[in-house]
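Next up: a single chain in structure tokens, the form predicted on its own.
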Amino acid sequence: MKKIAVIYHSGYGHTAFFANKVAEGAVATKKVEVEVLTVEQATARMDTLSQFDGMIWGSPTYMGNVSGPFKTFMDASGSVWMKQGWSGKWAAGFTVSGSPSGDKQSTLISLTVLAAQHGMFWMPLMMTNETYAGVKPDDAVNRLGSSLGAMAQAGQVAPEVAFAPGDLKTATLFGAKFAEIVATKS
């Protein structure tokens, strides 16, 4: 069975959630194994990470990028990219801030580009925004209209009651469809 990985970073809870969302959606497949890891911890195991088949990674959006710890991440993989240790393999990725821009699409691009630098293959949202659909907003998939990865809205409250209900489907439906790309395509 292939292996993914969520590596995320989480300053406040919201992120860490919306990560644990995106992982239900990828176990609910029963086509990955599926492990969750802080960027600590998968900093701790960068010489192991080549184990996974994919890795979806998430960090929330600050002053319009990814966060401190997630670019310490991204700079320790260099080992990695010097043996193009994740070459092949397929990435994707989400973020997460308490405004509905909060210039998110620049966290994505920057996650877009680690992928590019390893040689891995970016698997986008593929989802379109449900409100042409005529879903009401807060509840439709890809509310915020992204392409290039899921994007969430989180509220300044407890990471339960932060996101509107289709953020939290987007996040399923996003770890659902990573799991099956990697599944058949790898």
Given for the second form:
Number of protein chains: 4
Amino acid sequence: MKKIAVIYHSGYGHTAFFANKVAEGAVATKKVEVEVLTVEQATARMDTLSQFDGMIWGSPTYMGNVSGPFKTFMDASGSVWMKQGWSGKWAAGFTVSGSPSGDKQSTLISLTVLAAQHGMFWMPLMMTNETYAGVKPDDAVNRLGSSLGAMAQAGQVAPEVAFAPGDLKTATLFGAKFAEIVATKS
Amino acid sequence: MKKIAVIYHSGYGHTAFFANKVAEGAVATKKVEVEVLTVEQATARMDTLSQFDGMIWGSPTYMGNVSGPFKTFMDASGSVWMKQGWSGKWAAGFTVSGSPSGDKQSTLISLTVLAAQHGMFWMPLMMTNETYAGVKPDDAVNRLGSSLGAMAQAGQVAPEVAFAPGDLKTATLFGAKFAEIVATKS
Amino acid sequence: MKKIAVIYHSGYGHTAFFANKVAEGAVATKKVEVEVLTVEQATARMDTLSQFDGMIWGSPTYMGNVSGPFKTFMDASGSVWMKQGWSGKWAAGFTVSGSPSGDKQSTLISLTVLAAQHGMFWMPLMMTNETYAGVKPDDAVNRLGSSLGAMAQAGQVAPEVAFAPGDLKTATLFGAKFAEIVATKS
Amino acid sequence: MKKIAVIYHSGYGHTAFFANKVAEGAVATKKVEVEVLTVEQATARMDTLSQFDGMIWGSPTYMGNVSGPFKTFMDASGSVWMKQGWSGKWAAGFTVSGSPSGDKQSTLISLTVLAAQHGMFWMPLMMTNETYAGVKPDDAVNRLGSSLGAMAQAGQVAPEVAFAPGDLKTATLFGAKFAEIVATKS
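Any chance you could show the form predicted in complex with another copy of the chain after that form predicted on its own?
Below is the entire complex, every chain and molecule, led by the chain shown above.
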């Protein structure tokens, strides 16, 4: 069975919450084994991450880009980059911030470039904004209209009540889609 | 008196409507002369655009970037680029699309890079998301949380009723701010 | 047999020359059928492009991004976007400009975002800069150090003599790699 | 007299060397006071950085973006962001990596977005590639063809011998230009 990792940084618990929703979606497919790792955990076992056939990376958007801890993980992956140890594996990404748009796209661009540096294939979001199909904005899959990866908006309340239902639906569908792609195209 | 131009492309009238709101904000300051030009008009008088001390560029976001007609205007500006005829002038930008986020940031990045190619100074949005200050989302200035320039969301209805009040407030404040900067820092 | 298309715009023949080198690399693998199309040809048969299992897109970098004609093709693909007709297919990209760096990366970012809008998987360059392995810069594969796609530099001389040998080697290897990926992972 | 800071991170001394060349160019104008700070020094006195009328930010490009330490500084500046304490000040940026292109542009985009988040004006490179004017590539100002900021290439040798003369000329001219802009347009 193929294996995937959801690797994330979370400053206040919101991105962790979202990461677990993504992982739930992947687990539910029963098509891949799923591990959820913080960037610290992932960095500690950098040499063993090549066991995964795919990685979904998640970071809050801080000051218009991935967070410092997530970037530190990216830099640590430079040791793998030198031998292109993740080449031909799959990657995808998500980000969370407080505003609907909020420079989340530049975070996703950074994750896309990271995948490219590693020679990894990039799976984009693969879902259009369901609002256009008449679903109520809060409930709509990809209600923010992202393309490179999953975007979610979370205010300064507890993670359990911070997300619109549409964003959480997006998370599980995204995890499920990634699982399916890795299972069939690795 | 300093002069600015608002140069835009609009496929269905929404970006034109927003461009005029931006221009209204600039005009109201009485600090600069303002002209509103379509990209076709601007291209036709490319050689005379250097009379402007600043330009605000606006494009809908189509397929994740400036529209084809706007890009065609960008290419036409290559004749000015060769002699760096706009170097040291001011630039700013805005974009409109149907989703809250909707890859609008990559459009603004393209406009920022265009300004840089021309050696122009970039004025960003300079407004934080008023939602954080307790304003109702629809009424909030910069409710989408942009930074490089102004973002607006418009659905497939007539321009007059397509925009949230917050987005239109953002437009006039943005135009006014640009006028003030060009008037004092050119 | 899987089919791929190399779709490009070329203002002065350099990007056309490079596109054909990419296609040669793909053809030589005998793993896919290859067609080379200008953006005008591709736009004229937009409805039939979904027959291809993968597309390699190429554009010169003009004013820091894809050319106007290439962007016009991108916009035209919006008709396919609405039904997500290219979802799950493969995409990759390349760009050519006169300087070693020359804002070519923002062109590749635009192509990556286009793929994401269409729900297509992105194959990055998958080659490290051979200069680091001791190859003479001009002869080195990926001598410019790109990651999202292939970059080439061409001066204002005839296409046949405009490219460094390393850039042309990169082109054929890139085409071959894409053919292999599409043949095995579609 | 206006004050500027050159704030940088350097992993192996190359970006530090380049940062000092930028500072030399600024000092030589005698139009501004110049301080050179590491990101650690700058973070330690974050509350006092608003005394500067402009900041030039420099980071190596690691894995396609600013380095982890530089991103950590960016995150720390979030405390200033909340009160928009740097709004209306000037910013500019540079980056160093081993390849001619090497995803340096995405690093500069990150710095541009940082400036925009802070409401700062962005001064781009403002120099065209002198190679086009017939200067020998190694000696040419902006030989790599950047626009958003200064790019330099440095191999794995001592900083003193790592840079092409053109890149160092670019550094001093860039610092001088920034000094002049801050002195006259703050």
